[in-house]
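Only one chain is shown below, in structure tokens, and it's the form predicted on its own.
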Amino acid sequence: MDSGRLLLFSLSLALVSRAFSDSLIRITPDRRSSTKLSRDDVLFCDSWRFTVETNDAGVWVSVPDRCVQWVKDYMTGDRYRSDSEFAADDSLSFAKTVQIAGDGKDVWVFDIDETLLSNLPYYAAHGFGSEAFDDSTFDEWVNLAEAPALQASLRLYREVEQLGFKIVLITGRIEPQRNVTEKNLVYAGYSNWERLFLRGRADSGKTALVYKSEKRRELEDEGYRIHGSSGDQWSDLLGFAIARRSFKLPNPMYYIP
């Protein structure tokens, strides 16, 4: 891309970044648009929603056309703000059963895109997980370092690491990009962090699952006890070296097998 569309690639985005404060995801539903919902799309589109969520769908590609609305309404809206409370509250609720043995081998595992970050500055910018997946203008956002934390995962990681638990991170994020995720990270309010693992040239190719599993189990090999897991994909979770409660995120958007 030349110096000049990358210009304007980066001015675009942060413009819809903006609207984004660094605590609370501001983008505004179009209220207008969304009353052009049927009542037979909003029923599809929330029983699809469940069957993705629950991964009773299995995989799948793009959000349907008809979901499109619904979806931006949704992830613009309360409803994902509530789920994403409830799910860190039940989170937390087991974490504060958990004796803490004081080692310091007690974790809890974090993905980072739509767990701890969120790209809804982009996908808002590329039709909510309608379009397809570009891996270049998505490494353009990442390298702008601006995700917003999602504050409800923000709450959580700051409990539990309070309770005793060592964090660690695994994402799907290549190696290259360790110090702009790093940045992204203390700018969104994390820290102190034990482990960040991104993929390196060796993990190139693999699933999600069986990468994420892989470095749980380095975990696991190192005397490390994995407690607690969150993210917003069943790869995140699924597996082996598996947490003793994996607790999964909202997102409609996207599927990462």
Contents of the next structure:
Protein chains: 2
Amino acid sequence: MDSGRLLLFSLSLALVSRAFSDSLIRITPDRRSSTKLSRDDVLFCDSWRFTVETNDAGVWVSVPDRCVQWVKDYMTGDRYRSDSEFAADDSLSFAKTVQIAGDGKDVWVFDIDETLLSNLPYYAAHGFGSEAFDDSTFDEWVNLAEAPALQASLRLYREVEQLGFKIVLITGRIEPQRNVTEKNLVYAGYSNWERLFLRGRADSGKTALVYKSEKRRELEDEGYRIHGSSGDQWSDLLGFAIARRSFKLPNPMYYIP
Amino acid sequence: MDSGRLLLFSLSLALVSRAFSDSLIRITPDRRSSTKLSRDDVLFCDSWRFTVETNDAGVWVSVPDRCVQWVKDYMTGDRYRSDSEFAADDSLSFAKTVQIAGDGKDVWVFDIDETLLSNLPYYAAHGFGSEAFDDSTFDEWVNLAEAPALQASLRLYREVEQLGFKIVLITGRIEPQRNVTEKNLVYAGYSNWERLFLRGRADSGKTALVYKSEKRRELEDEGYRIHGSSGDQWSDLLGFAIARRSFKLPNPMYYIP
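Show the same protein again, this time as the form predicted together with another copy of the chain rather than the form predicted on its own.
Every component of the complex follows; first up is the chain already shown.
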């Protein structure tokens, strides 16, 4: 969500009509796939997905044609939810081992899109990662502030907060989207974050990897100890000033460098 | 393969009889699983595997009971081969973009076990990662020097060598295993590596992550440029002096810190 978006930095973002919103958020229930994938396609797409989630694939631009149905099935069936729950469970297991100092400096970092908030309603209407990313319609979706919580992450968020972590959000969204982002977070059930970083003008043109590393470094320089970090992109997790433990959430729909 | 093994550092390792070897390397052909996994088990094991391959799981000791059959099916069916091929393809795509300087300092690093060599014959006879690791029988297997090549890696190895990379091997195996390891590599089709690092006495007690990072640092200090690194464990790839690009090969059978 980071790169192309920056071009729109100075555009004012008008709220779209409710009618338009309704057309965006309709998802087809899809527990059983309408198109049955061949055994070869499943093998291919499972392996493609392995390389995406391990970061072996490196930069990739869109879901391969033959995997669009696979990604749709994955995202709208049980697997996405299950993988997200497993990642949250691992995160919580680690979080429980952290000794909280009580000085308010123990931090857990969360990304927002496809981490705290799910844009699945948008991507369901836009080919599940098979279409070229379109800043304009995505920004309209963001302005609706109606993205639902990723339920596993909401549970984790509440539990790490309960454990005494300060919660810091670092998103590739830009400063003009601060208000709608906060509104959406509250709508989805999140509250009490310590800090919300969005891209400012000075971050323009930086990769997410560099921008997010710099924000973590700022936190460290202020004395915060970053124990855990949760994100659906490797650029949320790698770079410098990395957390003691990083947790990769699933996302076979898009890649951000 | 790294930790417990060190205890045996000074033991002399006798060659085992051919009869014993035969009992080790028998794998049951298993294209169709004998035990059919339930839908819930598949969902569970797919997600467990996601957390293992992304490193979300962190330290794990053995394959969960309900996933032993899943791992057996995965390792002996098409998926392991397919995932390995995809990882090799990604590696080669990157390798082809590297400008080789011609000074003999451009390096690709490979791990050995479950990267260049497959110990699947051993693990097939030992529960596919469900049994506690046993140094004694594994060392007997190593001494046979009959581990087959992981075919995708053999192809990659030959192609990166052809491209002009120097090949460096960094393994958790120990110095007393140098001869059998070289013998096995040659047996499996590998040749012309620039350097083979095994754990020496000074590396005793170090995690693989630290030991392997130190060896990469040594290479850097000698002026080598480490472009790519291939390994089945995150401890092959992370730490310091990391390669420009790292490639995680699949391994749902065991974890090495």
